[in-house]
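Coming up is one lone chain in structure tokens, specifically the form predicted on its own.
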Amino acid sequence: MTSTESAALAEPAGPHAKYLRRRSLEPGAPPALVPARMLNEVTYCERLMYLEWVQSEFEDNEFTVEGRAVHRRADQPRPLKKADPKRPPGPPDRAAADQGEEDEGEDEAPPPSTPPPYTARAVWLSSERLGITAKIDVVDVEGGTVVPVEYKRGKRPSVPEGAYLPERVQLCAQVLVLRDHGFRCEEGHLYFAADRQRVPIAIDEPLVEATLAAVVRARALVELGAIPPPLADSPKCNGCSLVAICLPDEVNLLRDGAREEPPAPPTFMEQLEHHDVEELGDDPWGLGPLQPAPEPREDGDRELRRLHPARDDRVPLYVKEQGAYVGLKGERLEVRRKDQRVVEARLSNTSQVCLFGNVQLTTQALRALLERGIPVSFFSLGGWFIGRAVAHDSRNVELRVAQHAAASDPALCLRLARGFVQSKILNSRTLLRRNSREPNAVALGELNQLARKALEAEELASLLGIEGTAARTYFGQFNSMLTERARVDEQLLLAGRNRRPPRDPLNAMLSYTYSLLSKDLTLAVVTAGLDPLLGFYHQPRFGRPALALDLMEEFRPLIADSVVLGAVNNEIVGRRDFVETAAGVNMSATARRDLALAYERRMDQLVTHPIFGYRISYRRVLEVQARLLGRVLTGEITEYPPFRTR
């Protein structure tokens, strides 16, 4: 038994329990063949290659969509005829034919006929000897010589070599694979779609060395099993479609703030500088306007670039009309009831679909939604979040394994839980301090003390007690945040937190907004590649999104409670919108609609991130926090950055 296996051997729960042998995660052997596109990526950014190839992360942006449009015709397969192994390398057949004409009249065999030129498309070849596999867009064949053509969006860069190194490495890999299959190939071409220009690329010895070195480097990174560090303030990140997943500036800031890092090893590009290979320019592929270089703030802190969109321009579709059904008509979702069209929504403008109660969804519509990565959430009539339908789960198995390993580490679970609970208490205190007409100094001081105790809790059970005490203090002061007009109606006041079923209107609204928030956190966690059912503070229970509830703690007062206060104080929802029964208090359909609208407005509201300093919507904040938690689990950063307002 190795030491690793010994460390992974779990202790039995009792005298009759059996040992559960569990192997720790170890880096696997790299694939035998490296795709030529990954050689492009590893030369451009090692972290980008690791995210795409090892963790199978991908996300579209305008440039990748444009790139697919450029490749539309090149991706239509047309086979490449096999090379003739008997044909000796040398001058092309046309020269041989000319020679034959000069020797006409002699008693020799006629020269071999020259096959007509043709073009093959979407040719996929591999070379086990080189360890490369390549899908070549176009191969021009004429007179026994082949020329691979790689399509690129954008314009030709103004560099002496005709293109930047990553593109030339990818093309060189295609040339080497063609040569290994017996084809005569002296050069390759890059086709730049923006100016419709073919650029011949010379395959010289330094480029071949750089290509073979890229193969070795890509395999070494996979074998190492650790994601490379992000680039520091690099213009390469502008326009990168994975920048919202990579979070280069955010991760660098959290790494720098956590500890003194040893000097980073030289990147692959830095190593290539010793081989007389040029560095990339400021905008290697014309990806768009550059973000201005970070300027130091007055306090000396570095200002981060916001490289990802501040908000999602798409909007969710809520269907609450009982008996309605959602169908598909072309590229639109059509909501109908009793054969009457109620509303339409374009698929391209829809971020998610939420169905409440007895609402039907056709198979065609569900398939169209899943094909476009639009999640569907199902709620009960009263607003209880039941579940979701999403397309394929994230293929980032490495992150899932890291999450499961972290969940079995009690110390890490406690450390994360302390942060979640402390942030929730402090954000609740901030909401009270901001909105109470006469803030209760005793309650604020008590919340401050409980937040400090949460950070010192030695086990999850005591943390639960601290959170419960803080909740009683906070909800005991909740009515002080209501306006005088709202407090006139005593039946509208909060009588402590209660649920299942709620016994007063405010508790009904709080439960409803918490359900919507848990839905959005669940979707954010799934988008980040994490398992929503495996939490660190909330223990796993059948069907409960424990991890989403963990991350939800610090956002309860900032989003859900704030929405309820705004709806009541602005008289969007009043006492008239509730029905009291023996079982509890229910919201009317109008109240649920109005509260959902208020919730969505809050989610779309821009807020300044307390650590990174840029402004993004609350919905984007949820995804950023979920991805940063993933970086903690994989060990890239040491502490989860809390989201706390002042």
Second form
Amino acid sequence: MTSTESAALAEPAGPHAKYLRRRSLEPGAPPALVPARMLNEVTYCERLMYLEWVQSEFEDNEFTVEGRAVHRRADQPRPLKKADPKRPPGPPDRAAADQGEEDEGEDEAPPPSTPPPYTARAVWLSSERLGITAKIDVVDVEGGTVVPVEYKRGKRPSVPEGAYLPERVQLCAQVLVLRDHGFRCEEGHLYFAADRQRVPIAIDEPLVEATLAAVVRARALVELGAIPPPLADSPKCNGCSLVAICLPDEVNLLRDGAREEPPAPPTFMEQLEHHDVEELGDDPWGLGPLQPAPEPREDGDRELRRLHPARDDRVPLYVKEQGAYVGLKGERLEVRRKDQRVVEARLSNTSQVCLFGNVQLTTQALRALLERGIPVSFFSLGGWFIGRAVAHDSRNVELRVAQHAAASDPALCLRLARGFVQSKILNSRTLLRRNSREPNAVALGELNQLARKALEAEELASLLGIEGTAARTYFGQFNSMLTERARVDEQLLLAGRNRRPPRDPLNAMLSYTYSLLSKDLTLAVVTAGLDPLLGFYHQPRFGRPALALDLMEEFRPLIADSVVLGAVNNEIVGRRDFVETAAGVNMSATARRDLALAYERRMDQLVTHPIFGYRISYRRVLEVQARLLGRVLTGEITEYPPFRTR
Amino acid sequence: MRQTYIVAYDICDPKRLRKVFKLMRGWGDHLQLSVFQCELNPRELVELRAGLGQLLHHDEDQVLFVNVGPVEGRGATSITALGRPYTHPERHAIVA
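Write the structure block of the form predicted together with its partner chain for the protein whose form predicted on its own appears above.
After this comes the whole thing, all chains and molecules, with the earlier chain placed first.
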């Protein structure tokens, strides 16, 4: 190291002492080092930083996948390589890189006086003093100065600074860390892969200030331990890959609706203004003028932007063929029986795998499924949901702690349970009102009354009583929703709800679809990062997925009951599909298949969300509701928004 | 929103050809020699392109992506066949 390089080491100490002093390094404090990547995120959106860093949530979209592809080569550490002096700036093309690797061993030692230029990849450096850790894609070293290069997937933006602030902050953090390690580093480069341009970024005083302020801000947010509020109607949410986890507009609506907000704490950008950073301007991301928030309509029905996809368009794979085995063949799952191929499914097109009874799944296939985060569910032959295999539990510990705290709060449990039961009663009333051939006004009135009583229940026990009474009234009217033709066959009629074993065909079908629904709610709850075994209304018992059963209440009539009604009324299943035994009524294999298909069709159907106003499939609704319940548990919104159709 | 793509490839080396074929089988249906029909959302298209990009020799191989249109629209109606029958792949739950 030359003397000039060591002089550069002390450089940022003076003017930024206030930032450096505020950073605590005591044990128990949040991690001392903020990754440079998180400085990018905190500058872009504080909530995004919190979700990614503190809650360890992540989700891919096309931009993140492309970003990883761009980084693939830069992320692989490799031996130091001499740069080709004739090559224009920019990463080497593939052929040149391969060439370089082959030549490497044969090079002579460089003359000691003038070290030749070289590049290093995936350089991971930290600075305790600055509180930053940075993984630098590429470092170019030439004649005593170093230049960090950060790869970006997109095109070079046309802004005078060369790039938007979050990227420049990230790069600046890398420069500061390099300087702290004694390197002479005047500027950093951003390489934009889409148009293959390397853009030099000046590391000026305001940028250093913004970077160090971002370190302080990120650590303060972590220390605070509360998730920052979502951005309000921001165009930044459009390309964000975490939008289905963050649910910005949904959370904002429910927060606004619930109570008068205290003024939001100043965001990072507002804080920066207090530090007289004028250079940033009003619109540092160049996103154009913000749209004014849409005026709420008179009737209170605000339609939100649906930022996440309306449906998950991958398809589930059910294997009910006894003696079949599911194996992996390349990128496909192959279901075989007696050396005959039954069916194939592409892994990339599979949302989940459900195995019924005696079906084998090879270890290779199971591992391929878990690697891709595709859940596998196991059922008995008769459809009893036994369990599931998932890759890893969610890493969002904060949410799980909040769930356990909430479950030990009787008042919150009762409040949530009231809502679940009320929604269930109201949704079953709606189904009855809409589908009955001659709606029974007395029963409808009774359900209405019970729904009101559910909201006033003083304890869980009385809530159970109300739910039972409502179920008796509802299932007493169930036959009135069947068509004339279906009702002719008396054996098909429902004689009240019974189960374990079901004693008539309709009860068998209801039990079967409830089992499928409890599977999907268990998966939704797990996806949202919650513990499916710890419920609020249903008490934990013998591995019962109590939380899934809680959330399931409001969806029983909407999904399961309506699938059964449709299957009977449209004669998808009939009397011929049931076998009566001493132990109860069993469904034939074809009926089980047809019912599963009808159930999946229902899950794929688009429905208008009663609160948010956008169209969304039932399958996605389950996930959205589970995530919103998570937000209730962490205290971000006060009331769980029920899903009730009109 | 998924789009239907016709992916056609021209690979100059049998070993790479097998690799490309194997990868393509994970993303679409094999229509003809070196031609696949894929229904991809934007993320999957990027994944497929990245995967292929690693296999190809960029100076001699070529893969073409033809966007036929949205899956529930032109993508479903714009392909017709002469000779052997063509069946459009359906998207629904697979129950075996």
